[in-house]
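Here we start with a single chain on its own, the form predicted on its own, put down as structure tokens.
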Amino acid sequence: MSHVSLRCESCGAAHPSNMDILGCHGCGCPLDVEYTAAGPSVPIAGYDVRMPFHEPAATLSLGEGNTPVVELSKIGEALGIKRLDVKLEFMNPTGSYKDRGTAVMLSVARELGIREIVEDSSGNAGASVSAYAARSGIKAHIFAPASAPAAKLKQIRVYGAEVHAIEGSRDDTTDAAIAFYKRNGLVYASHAWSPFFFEGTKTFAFEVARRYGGEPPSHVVFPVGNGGLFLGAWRGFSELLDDGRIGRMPRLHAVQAANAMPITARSRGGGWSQADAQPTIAGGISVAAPARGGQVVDVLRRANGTAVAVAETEIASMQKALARDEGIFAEPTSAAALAGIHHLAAEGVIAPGDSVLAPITGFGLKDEVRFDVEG
């Protein structure tokens, strides 16, 4: 008997735990893992963390997690923040935080005997799924925008995945992936939809809790497109809080590019449609219609968080400042989070004496450096 079911947070309906079910049969909303009985756990940063697979010894890993935290003294001083840290998620095996979620998602896929999967991605998730699929002997079809950075497409291909380059927007890529998996009767291993992916990204929160001695920083600020790390961190911190292993929930904030800001607009009561989206150098958060957008907005409210949007010039300027002032080469998506901290401080959401943490979600070599965008 499984210790896991999938539950819809919108209507509460329960579904069996498998990878064929992506959305609620009743209302179509995304599903989340619910632990209905005692089951396996894995050691993460000194904590026993519940997981959705059944045989921990057979889980898939490339050594993901346990990424370092470093202080940004110069940028913190420039932003007027006493303690500003970053967690270097680009030190995961394929160069982004996505490896946390992929390791768990594909462990479940391998346990279920799945041999072929489909994913759509602007780059990082595609590379991650390709690597872990190669490790597990699963064939991967990766759908990516034809305009995605060449370095990311090359990384996907080198793992042996079949790349489907789609002309059009990021959302056109998703539509093409969905049509393909349905037409061919395959499994859609979507980092945006799969509830198992978020069980992997929740490990971020356990590492943060341990790094800060059981009391997380006052604020954690994420770049948010589909919300893969943001929602996973919320799940992790919630488990820690429910189990009495931390005393409070940190405030969780979301940063988007002004050219693709559906969550920021919705959380602030503004209008937004897919037609409003414009290209952004922060490709990892270029999502006009996030599958879990409503869930992200709900978590922002529950975590006393704020969503902000930053301009292209701010992203480019922060990417250069991270490299030149702190020695950290981050992709533009990660730089967006740091640019957002400036807005949060200016709005009084973050006070000068607060402790702040942001993830550097992806490495700069995975993207193009845009010196033509002045910051």
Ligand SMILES: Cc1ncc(COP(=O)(O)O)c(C=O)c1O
Second form
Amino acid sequence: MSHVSLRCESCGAAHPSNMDILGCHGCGCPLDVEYTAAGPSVPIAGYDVRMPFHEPAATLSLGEGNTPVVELSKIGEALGIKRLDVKLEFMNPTGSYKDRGTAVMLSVARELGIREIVEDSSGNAGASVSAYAARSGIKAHIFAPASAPAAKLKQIRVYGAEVHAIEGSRDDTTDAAIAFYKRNGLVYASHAWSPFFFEGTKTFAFEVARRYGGEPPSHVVFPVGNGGLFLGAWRGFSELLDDGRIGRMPRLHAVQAANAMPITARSRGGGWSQADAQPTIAGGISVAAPARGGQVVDVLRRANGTAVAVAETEIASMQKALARDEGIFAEPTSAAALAGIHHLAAEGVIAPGDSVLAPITGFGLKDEVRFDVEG
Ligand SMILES: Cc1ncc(COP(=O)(O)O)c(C=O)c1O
Ligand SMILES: [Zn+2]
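Please could you give me the other form, the form predicted in complex with this ligand, since above is the form predicted on its own?
The complete assembly is shown below, putting the previous chain first.
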């Protein structure tokens, strides 16, 4: 018997654990893993962490997780914050945080005997899924915007996945992937939908809890497109809180590009529609219609978080400041989170004496450099 059930986050309906079910049979909303019986756990940062697969010894790993935390003293001082740390998620095996989620999602896929999968991505999730698929002998079809950075498309091809480059927006890429998996009767291993992906990204929270001796920083600030790391971290911190491993939930904030800000608009009550979306240099958060948008807004409320939107120029100058002042070469998408801290401080959400942590979600060489390197 499985120790896992998939629970609808909206109407509460329970579904059996497999990768054929995407949304709730009743209302179509996304599903989350729920543990209904004792099952396997794996050691993460010294904690026993429950996982949705059945054979921990047979799971897939490329050594993801255990990323370092470093302090940004100059940028922290410039932002007027006493303690600003970043967790270098680009030190995961394919250069982005996605590997945490992929490792668990593809462990489940392998256990279920799945041989061929479809995923859509701005590039990083595609590269991550391609790597773990290669390792497990699964064929991967990766749908990505034709305009995705050349380095990311190349990385996907290097691992031997089939790239389907789609003209149009990031959301057009999702539509094409969905049409393809349905037409061909394949499994949609979507990092935006799959409940198993979020069971992998929850490991971020356990590492943070351990790193800070059970007292996480007051604020954790994420770049949010679909909310893969944001929602996973929430799940992890919630488990830690329920088990009495941390004393309080850190406030979890979401940063979006002003050019693609559905969650920010929804959580702040501002008018914004998909038709208002513009291209952004932060390609990882260029998501106008996030699958779990309602869930992210709900978690923002529960985690006492705030969503902010940043301008393109702010993202570019933060990419430069991270490199020039701190020696950190981040993707523009990752720099967006740091740019958002400025807004959160200006709005008084973050006070000068507070401690703040942000993930640097992707490595700079994967994307374009958005500032003048001669300047
Ligand atoms: C580097 C980087 N950071 C952040 C994100 C945003 O992740 P999510 O869409 O899961 O919120 C992405 C997504 O592609 C990314 O590539
Ligand atoms: Zn439902």
